[in-house]
Amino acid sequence: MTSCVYSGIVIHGLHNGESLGFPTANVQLPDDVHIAKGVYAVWVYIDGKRHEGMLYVGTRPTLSLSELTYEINIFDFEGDLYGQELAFVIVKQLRPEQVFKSRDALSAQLAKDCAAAREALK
């Protein structure tokens, strides 16, 4: 996968990730950035420290939404990032965007994605 460093400002989202058990930092990237829809293992950089995480790029079809979003679940991180810039590097694509039959099915897949991302980042 690419070693390109992406960066953007953390903006307020709809808190869907939190309700699914995987809180995310919604990142506003420049308009000229285009990442294929899907789930990725990423290194996230905040205040010079590297964190493990998983990135979702997509329109959240399971939740009947259509706006393209970039959301990062930063593993083992707590804190308020709103308005801050964060950077990330994609390590591996885990899967393409999918539609799930229910929020529970999506949450179960996110748990699998999390385990796969942690493995990819070892």
Ligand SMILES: Cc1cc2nc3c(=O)[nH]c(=O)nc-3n(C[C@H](O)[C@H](O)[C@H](O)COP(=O)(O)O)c2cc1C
Second form
Amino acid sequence: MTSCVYSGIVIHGLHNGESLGFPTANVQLPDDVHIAKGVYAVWVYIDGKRHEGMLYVGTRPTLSLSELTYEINIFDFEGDLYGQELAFVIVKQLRPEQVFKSRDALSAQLAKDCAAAREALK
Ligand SMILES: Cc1cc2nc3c(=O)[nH]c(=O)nc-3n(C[C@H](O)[C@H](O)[C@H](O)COP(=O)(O)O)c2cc1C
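Given the form predicted on its own above, what does the protein look like in the form predicted together with the ligand?
Next comes the full complex, and the chain you just saw is listed first.
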């Protein structure tokens, strides 16, 4: 099976990610690209270097938002990616999008997603 490589430019999000403990790079994908809502383990490529990460595709219903976004939390990575091109490959879907009762509940789930993504990328 061949895997699809997606690529896009990192744009500014609403910066809620930092306060949730999982800062994300918001990626702008071409309009004709459609990925089903959910959370995925991904390989992320920046400047030709591969990183582990988790991708969220969804509208952030927990935060009462409605615009579809593609956000990636890149593991063990610090740096300013705004305006840069980033590519990723989906390795495994971890779960569908969910609505959480609180930001804390969402944060706790993100920690579980992170562990599940690391396991899937081993
Ligand atoms: C791996 C991952 C999974 C997420 N899953 C959900 C989810 O199931 N439901 C939801 O409402 N938001 C989910 N979020 C979105 C967070 O609400 C989002 O990261 C936050 O709004 C930060 O965005 P911002 O920095 O653009 O403001 C997820 C984010 C990540 C990184």
